[in-house]
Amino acid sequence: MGLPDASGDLSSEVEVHAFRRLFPLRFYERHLSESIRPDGRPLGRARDTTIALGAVASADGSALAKIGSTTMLAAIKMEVMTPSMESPDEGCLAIDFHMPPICSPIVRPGRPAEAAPVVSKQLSDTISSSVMADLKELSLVSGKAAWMAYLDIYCLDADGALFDAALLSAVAALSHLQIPAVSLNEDGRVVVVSEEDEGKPEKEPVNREKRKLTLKSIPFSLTCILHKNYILADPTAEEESIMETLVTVVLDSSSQLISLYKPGGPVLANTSAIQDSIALTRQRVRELQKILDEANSGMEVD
């Protein structure tokens, strides 16, 4: 008696899967009419999010951030450079975003992903306009030496909301960053102090010990899909491919608007939709700030 029931359940699952593949938009709209998504989330809820600090032991700062299946690895490497004449008392932060072929079937070996330079530019603009880090803290000797921080972000799994996960991993890596100790050697050049050399007398110490970078106005973002009268927070890659109108809101930790990005799409972003998206982002900022604080607290305990 159990066999026909099992066969009927299997047949039903096959029909649902076939309908989803053949008519994806109609499949989603059936769920949206009931204010639910196929993965069981309410329309305004983001996916489960985690942050693991110190994911790359050889980096000066690193973090692994996951939003649902979307996974980003951020790592920072510090190098001493000569500052520019325009900014003799400031260091530099260079940001690069990478999408290797392993992250998505649409990324082909030997061909750069179209989204990579777009996300990279968004990250640079966002971190720069948020003024989350004072570049003067990266200065070592005015006009002679400063830190160049290379922040590389690697997408390990691209399942939607790439910018949100990339920004979260970048912020987390900067919060984990340990600026190396440096000193002036006999030739008057800035050199990094190794762990073996710490505690030994130097000619002229610049940074006696490793230190953290002071962060303020930390930016967090939320990408939403606008479809008819619906707003879907934190879309998956499938949702992004079916409902193409996206809007990304970036707020800082005090809920001040940093940027709003809408890369085209058939749906117009009216005032009501923008206000609702910002309200969802405010709630998301509180969630992400708590997750980041817990990650940093865990590192302090360790």
Given for the second form:
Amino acid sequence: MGLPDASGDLSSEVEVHAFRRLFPLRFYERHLSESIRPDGRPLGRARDTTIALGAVASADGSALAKIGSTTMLAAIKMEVMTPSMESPDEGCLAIDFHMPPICSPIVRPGRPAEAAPVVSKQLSDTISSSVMADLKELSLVSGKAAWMAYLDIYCLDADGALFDAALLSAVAALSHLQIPAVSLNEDGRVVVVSEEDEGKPEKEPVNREKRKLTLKSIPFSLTCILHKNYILADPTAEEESIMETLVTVVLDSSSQLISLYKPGGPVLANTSAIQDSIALTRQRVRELQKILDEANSGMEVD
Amino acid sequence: MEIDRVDGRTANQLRPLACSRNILNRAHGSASWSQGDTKVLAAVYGPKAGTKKNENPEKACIEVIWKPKTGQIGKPEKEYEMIVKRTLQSICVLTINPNTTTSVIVQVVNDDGSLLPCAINAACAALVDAGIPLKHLAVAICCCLADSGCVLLDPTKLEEQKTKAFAYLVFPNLTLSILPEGSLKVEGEPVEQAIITSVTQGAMSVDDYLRCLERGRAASAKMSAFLRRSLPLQNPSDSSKAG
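Hand over the structure of the form predicted in complex with the partner chain; the form predicted on its own is what we had up.
Then the entire complex follows, led off by the chain already shown.
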């Protein structure tokens, strides 16, 4: 590079960065042959994960989940509605995933990201496939009133493994959700009980106090990249753009396979690759369960 | 274990398959694929010059447009587009025509269950009809898990809605008869046993999923044979239409 020896370190560092940009695949393969990744993680380890519950004070349930740099904010707002004719004693859960331009340089305002509707649909499919939330708990008066929960997930920083972080924040928000207390007023309509109305006798509470949803087996996911013989868990955005074959495995805490999502990609997955991904996911489910339990018990201490 | 399916099929029986090529006049390649009552029409235009903004210009690009039978285009259609696009990207030879875009338009004619596999089969046949260079073919199948734990192949829409879980699987289809025995093994397992795409819905155990994979593979051999029989041109004087 022509730089003097005194700054010999600088010249080799510049070469490494240039090599990373010019030949990304070879840069990664040099690391993979030593069973390590550029950020120092071994191949099967996910990035540091944190969950903060109650991030949005005005929402009925909310959570901020971070996996490495990928940040997702989930919030739930509840509204009373009339249930549909086919299921008069069930409420409804509407899930929407947004990728605002803040999250990534490739998302421009007015041009929605390609990944957004796909992750949104994947999330709704996963949450409806798992038996986590029983929609019958969201019912108030059978046939007349039920809760509609709007779960919105905003991506604040997109650095790979978007579905994992989104599912984690959705699940954390649902575990933090407190259904507000309601009562029937004179017209027969359901209204939310606010703190000042506590003493009035005419209103008969349908829902005495705030209650939480009982969540049965919670789904957790892990996205892996398949590249030749290697399986990399929890990819960053750079890894996802270079090695394009992704497999997302969703397992719930009773080890049922909720989803095994592999949307094409240049590398074919044989049975051993699938089983290895499932094994990595099982381990990850245990880690995430612990992190979620700690976050929940931290909230209860307050 | 006898399973009573509404249309009288056994658990391993597929619906009648029908495939016709070259049905659209203006498209460079077109095919229609039907499995029972589910029918999908696919058309291929390309390769055209230029790629879209975020795509790699050193490779050919594939663009998929999914048109539902009724209603507006929403999130499910965008997801299907992404899945079909990534599946087709893995079977096309992308390095032959760099900086070009091939458009695949999928039109749903009738949906009676197993829609995504039918669409992938139709798109693959349309690519062959257009003469786009492919590494190998792709065969897609749907396996669903009945309550008794039995794996049913190629469910109708009613069966899909009633079962607790189903999986769409896409397998590669190679010409094993031409290549020598040992050349295609990946980790001791023949390449044909690997999956290109898998999309599942509903909760099932890991063993059930592996059983679905095996049944799907066995059935994909039958579908591959049908695909290769119906693809050759009936009329040898038809010339390619891609400019």
